[in-house]
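Encoded as C-alpha cells, the following chain is the form predicted alone, with no partner shown.
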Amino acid sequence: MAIAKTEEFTQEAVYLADIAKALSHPARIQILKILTEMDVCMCGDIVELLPLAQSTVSQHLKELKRVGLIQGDIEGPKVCYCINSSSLKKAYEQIQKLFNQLTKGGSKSCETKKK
C-alpha cells in the first residue's frame, strides 16, 4: 500500500504548508481582512465587497475554514463567518517560529557566498 507523501514529512511542516496553501490566494486575504473588520459575516456580505462570484467566494471560505483560520455558524439557511482567533493565534506562532528558524544568525545564505 502506497504511503502519502505528507506521511514522511513532520506534522509541523504538514500544518504550516497547509496554513501556506489557505494564504495562497489575494482573495482569501482579503476575506480574512474583511471578516477582521467586520468581526462577523454572512457569505453574502462578503461576496459584495469582492469582484467575485458567489460560488468562488463560498470555495474560498470553504479553504479558510478547512484549515480553521475561520469558522462558520448556521443561522437560518444562511451561514455566518468569524475569524478563528485561537487557531489564528496558533497559525501566526508557527509561522513566526520558522521564520525565526530561518533567519537565525550564522545561516548560511548566497549573499554569505558571495563575500
Given for the second form:
Protein chains: 2
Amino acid sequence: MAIAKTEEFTQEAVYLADIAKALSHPARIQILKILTEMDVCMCGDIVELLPLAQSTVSQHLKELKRVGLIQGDIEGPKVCYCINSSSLKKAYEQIQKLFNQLTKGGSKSCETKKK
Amino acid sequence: MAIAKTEEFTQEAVYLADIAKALSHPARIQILKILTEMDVCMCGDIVELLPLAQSTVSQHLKELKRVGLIQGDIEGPKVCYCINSSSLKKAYEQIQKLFNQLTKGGSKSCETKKK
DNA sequence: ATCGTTCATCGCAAATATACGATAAAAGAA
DNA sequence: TTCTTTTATCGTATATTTGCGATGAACGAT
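Take the protein just shown as the form predicted alone and give its structure as the form predicted in complex with the DNA.
Next comes the full complex, this chain leading.
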C-alpha cells in the first residue's frame, strides 16, 4: 500500500530469477562444479560424469550458456566449455546483495508484525 | 574418467537446485524483499504490490514455504507470513559455499584446458 | 571422398510450472 | 445465524522443462 503496483517486476528480480532458474537443476549445479574442479571441458566428458544422455547434457549446457555462466570455445568438432568468471562474479554479487538485504532486514518476525 | 558415474546427483546439488527453483520467479524474489523491507505480512497486502491474482500469489507463497524460506502464522482468517531467518541463513551459506568453490577454482580457462 | 568423433538440434512424450476465476474453509463481526 | 474478510484449493488452460533417441552438421584423419 502507498507504493503503487508496479504492473511488472523489477529488473533486479527478473535478473536474479533468471540466474536462479539456470541453477535450478542438480545437473547444472554439478556441471558448474565439474568445470571448476576437474580438468575437463568437453561435453562428452561431462556426460560420463552424469546419469544423463548426451543430448540432455547438451541442453543443460545450453541453458547455462544462455545466462552467460559458461562459455564454449569451438575446437574443430569439439567444444571446450568453461566457466565465464566475470558473469559468475556478477551473478554472485547480485545474489549477495539480495541475501544481505534479506538477512539484515531488522528482526521483523511474525510476532513483531502481528498487530 | 577415474571418478565413477554417480548414477544420481549429489545431495548438495539437489538441495541447491531446490532453493534455486524457489527463487526462479521474479514474483518470489519480490515477495521475499517485500517481507523484509516492508511492514507487511498478509497475502492480501502482497497481492496489492504485485501484478498477479490472489490465487497466484498464494501459490508463490506456498512454493517459498515448501523450501522453508518463509513461514506463515495463522491469525484467525488471516495468515502472517514472514521470512524464516534460520532457513534463509542456511540457504545462503550453502550458496556462498558453492560460489566460493566456483570462483576460487584456479583460472582453468578454456585456453588453459585446451590441449 | 569417406569414416569416425563430437556436439547441437529435431521430434516427441511426459511432467511441471504459471496463471486465472470460482469455490471452499476459517474465523471474527453484526 | 448470517455476513464479511482472508486465504487455500480446485479446475482448467497454456507454456515451459526435462528427457531420450535419432538425425544432422562440423571437422580432423585416413
